[in-house]
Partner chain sequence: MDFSFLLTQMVSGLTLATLLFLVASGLTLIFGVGNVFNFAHGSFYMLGAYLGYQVVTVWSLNFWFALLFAALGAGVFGALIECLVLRRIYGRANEGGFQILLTYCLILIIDDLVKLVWGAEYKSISRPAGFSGSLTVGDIAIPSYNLLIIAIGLVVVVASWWILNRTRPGKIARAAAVDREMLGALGINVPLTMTVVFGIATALGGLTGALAAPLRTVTPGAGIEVIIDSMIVVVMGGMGNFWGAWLGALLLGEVNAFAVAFVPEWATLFSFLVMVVVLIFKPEGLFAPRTTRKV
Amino acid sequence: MGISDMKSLCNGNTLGWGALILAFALVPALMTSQYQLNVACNVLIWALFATSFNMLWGVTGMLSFGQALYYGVGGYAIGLTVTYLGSQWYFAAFAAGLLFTLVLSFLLGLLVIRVGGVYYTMLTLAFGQLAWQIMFKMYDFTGGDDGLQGITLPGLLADKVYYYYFVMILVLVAVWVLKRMAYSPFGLILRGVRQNPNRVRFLGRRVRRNQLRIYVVASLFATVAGALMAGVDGSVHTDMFFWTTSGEVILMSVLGGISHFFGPFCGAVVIILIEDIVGAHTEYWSLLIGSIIMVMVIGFPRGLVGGALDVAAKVRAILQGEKHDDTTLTAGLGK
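Now supply the structure block for this chain alone, in the form predicted alone.
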């Protein structure tokens, strides 16, 4: 994909992105219950998690099954600090979680990027499961499988509406940063690493160094998502570290379309809303959700965003063809 193609893709998503921003900003005014506000928060947070993960997989070609590790670090950095020290330490805990992730992702990144393909994927999974097991066994400190409950937030953030806007602003800024990164020269290098790493080396760029950079960046934004999630329900649990959390974010990326920047964002929106709507009406929600997602993936092999762009291109071609036919007919009558 050339620079002009990426710029046109970026510009083509501007209108839809603006509509999403407006829709999320109006949620508190349109909601009829506190539960709907929580759902909107979940959509935003999972959308950030999926978008940051796709910088690894969709952009760089590094399929990680261990991003839940950093998502859990963000959640437990808030949960443990607020539980044992008080809500006034919330922002310090946020910063501490990011700092811990910076160091941890750098050290683990040095190990995992040395192997490629399925070995890289399995190694990230192994580290994620190791963290889950540690948090699960440290019952007296982490609460084990019961997690930590009653996490309170400081000041205005204790109000759900204020916290929602806090989440919305952080998520939108984070996604904007990731978008700028994806379409920057650094993003072009990452795409080159995915398509032909040997050519990137031939051009004088270090493949592993850039892989390490994006691994750290994606991990930091996953930590932000986990930290924000801790304040939604006032609780954290060890499932935040479990491999199914990584699996869910992979599914969001596939459903939305890994080849499009906003694909994972849209995939997160669709999956969270489907889970909420279907789960409220049947006890067989997991079977029904799986069937719906399977049909979507089969029907839109390039993801929902890719499918929507294909449909729009076909409609545009039909309209342009009709316009061309009308022009030809008019010209013929004129003769």
Contents of the next structure:
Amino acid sequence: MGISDMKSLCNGNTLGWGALILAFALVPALMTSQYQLNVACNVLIWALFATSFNMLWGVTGMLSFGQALYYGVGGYAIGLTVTYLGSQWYFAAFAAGLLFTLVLSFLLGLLVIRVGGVYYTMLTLAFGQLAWQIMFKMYDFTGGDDGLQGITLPGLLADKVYYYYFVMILVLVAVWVLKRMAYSPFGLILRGVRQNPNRVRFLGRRVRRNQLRIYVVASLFATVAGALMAGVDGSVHTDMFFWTTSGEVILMSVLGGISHFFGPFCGAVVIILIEDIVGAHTEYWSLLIGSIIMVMVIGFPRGLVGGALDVAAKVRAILQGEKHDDTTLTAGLGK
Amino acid sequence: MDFSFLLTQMVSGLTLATLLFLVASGLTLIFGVGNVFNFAHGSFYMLGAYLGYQVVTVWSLNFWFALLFAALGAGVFGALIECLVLRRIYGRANEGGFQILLTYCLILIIDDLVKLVWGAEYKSISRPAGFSGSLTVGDIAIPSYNLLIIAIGLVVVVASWWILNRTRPGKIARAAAVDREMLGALGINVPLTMTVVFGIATALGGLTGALAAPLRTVTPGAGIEVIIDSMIVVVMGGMGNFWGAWLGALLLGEVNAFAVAFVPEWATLFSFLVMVVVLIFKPEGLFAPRTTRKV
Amino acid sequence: MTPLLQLDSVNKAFGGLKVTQHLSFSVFPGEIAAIIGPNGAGKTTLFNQITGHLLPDSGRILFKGEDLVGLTTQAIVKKGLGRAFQVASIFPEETVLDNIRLAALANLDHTRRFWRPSAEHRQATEAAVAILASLGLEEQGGRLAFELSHGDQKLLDIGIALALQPTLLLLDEPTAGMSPEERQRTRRLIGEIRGEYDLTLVFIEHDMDMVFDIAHTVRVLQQGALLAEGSPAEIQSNEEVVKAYLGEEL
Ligand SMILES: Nc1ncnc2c1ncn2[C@@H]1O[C@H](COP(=O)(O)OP(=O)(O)OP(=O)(O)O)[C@@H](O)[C@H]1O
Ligand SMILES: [Mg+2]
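Now that we've seen the form predicted alone, could you pull up the form predicted together with its partner chain?
Whole complex next, starting from this chain.
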């Protein structure tokens, strides 16, 4: 079979998505313990969180250090509702969390987008930490530092394997939606906002309006991730709001590569797996990951996916010889 | 509510303001001169606090030596980081984000190193001899250590103003803020300037950490609180504006001191409230220079 | 005939530096108007005021009879005013085709669409391909914009402006930094696209051959003020201009 056949398969994305779905669908069959199922859930949820975050940073150029806020909202929407009202309200809580994030991210977005660059980053951080402090101090309601335990899920979801598939389907659908968005006209203008905001104004488009839109969208998906996380261990903790949680998705994105849609996804998989293996042996995990990312940023700024693609491109070049690749205009019109 | 209470709170607000300003001015300096945002600036503050603890509590040495040691230690470490790490990404596309990222990694690393060396428990150091009591005038008692901090703060402010405006290195630093290439063309060693500026600013951070240590407990993770507060100060003051930062610090310090007195549980909320109000009405900061219209 | 663009006593100063002084002139539909003047004469600053980037201190800027002063860039662009920049203003990490396609999508008001891939938006893509063809960039469509030569980047900038279907196009030194061959090509292209897209053109240029070759009218700016105005022939024989400006070159 020729390389072009493979290429057409890849172009249609069918192969990639098929492999992805298959890999995650087989986890419950291949796993040897409950714990591994938990890890797989973690991988999926963080992958969604990181992917949604990268719509802000890698795509639009807005480095937010406060996405933990919306992740936490998701977790506590489920946690508080189920704890105080019972698990029959689970889906209502999911919707309520999204609605809350919609309003909150819109209002906060109006505020933080007024300032650009590092100010934006620091303000998102400040608001994230503010939310963390509020959750931390409202001990009677939120359980403060103890968090909320014993969150039970309704019906079939109470079963770990069913819940895993629930997570898997939601995450993969969400990632698919985000991918459509990234390659749509909306995604294109977001990339434009990152590369040349002044030109975007000269296209008759409003920069801040588009930044606000993606801020709200990314926050909604972070909320989905947080809400899913509440069901994994049946508990939520104020750490979900803490700034290191926001930092974690940044590290995942950089490790995977922020200029590729699936970079953050891959970064999340790698970090969760390493954390799972190494974290058991050392409490100085941040020291390790901090050093690794520092080296990555200096030496391999394109991340794992970027590096892999470079290698793939070289291999392809060798396989094809010096053959000229004339996919210029047709590539654009194509499909 | 009587006068002595008011005065005590004001002094404690002023103390906090001084500490905030010392950190914020270092942040402003690095940003203004080098166009680098040092997210880890608070970690140098924390490092200074631990170095102070090491000298005073572990080695049982003089407090004044601790201040010097903290400033030197943080400054040398800062200068090293600048020339070994940060320098490598200058000029890269999307540099701002990668600066934050690198300095974020630095926070993670310093936090863990501190835990590795000094453990995760809270530490405290005692006030220096002669500054453990209060200054009493009538029925008003003001902790003399607070006054010391305010005094040192004033000295540092005046000294930095003098250095920046009246000395050759200061003028070079200010010129670097405006046009780095031009300076290079004039035969000035720009990379060295950057390293030195970074070293001085982080030394200022370390000094502040040691200075604050007798008032606030020393913990790993203190860095992030400090950086958020100083960022609020800097945003309120209008970025890169020395006097703006000073007034921002004053505002935040006083608001905080009075909030702590009346609603201790929710004191931190007030800092944010002030910032939000400022941002809504004057997003460019209280004292930002008037610029041309941005569309 | 009513003017398409009419400047009415526009003033602007940066502190003590007067960059635009009592500037009044009109550009009529179909005209190719050149603006010349030494470096720092305030030519780019004038464009910045027309496109809402800078606010004039006083005066009116009428476009199709409406005052543009105080409007945002977005609003001005939507009224049909396009601009290419002195330093090419492009989206460097996108393909050449995507650069123009984005502008075409913006023009169609399709940039809120978030589902179908932008490559599948036929109308915008066809518009973009047509523009690439008229600029002679069709071979480059798949390359990333930053990989283009300097001259092609400037053409791409014009292409982005064209995709917005402007009635008036402002070009800021379209041939700056180009090789002589590229200049020739650009000069020809500008003439072609003007006919093809039914444009009125105002361009700033230092290349006098180009100015006297294609412009219908020429305005000479010096220190923000209008030194002379007229047909290329009139300007060439204007003594003041020859003394103040061309004198340096002769
Ligand atoms: N935002 C600004 N603030 C202060 N001065 C400015 C600003 N923009 C431009 N100037 C000054 O205004 C004057 C006119 O600048 P402008 O860019 O319009 O010149 P120009 O005619 O386009 O020159 P060139 O042919 O070199 O492009 C210059 O002296 C410039 O330094
Ligand atoms: Mg110019």
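Predicted model, so just to flag it, every value in this text is computed and none were measured. We call the rigid core whatever largest set of C-alpha positions still superposes within 1.5 Å between the two forms. Residue numbers count along the first chain shown, from 1.
For L37, the Cα coordinates differ by under 2 angstroms between the two forms after the core has been superposed. With the core held fixed between the two forms, V270 has its Cα displaced by under 2 Å.
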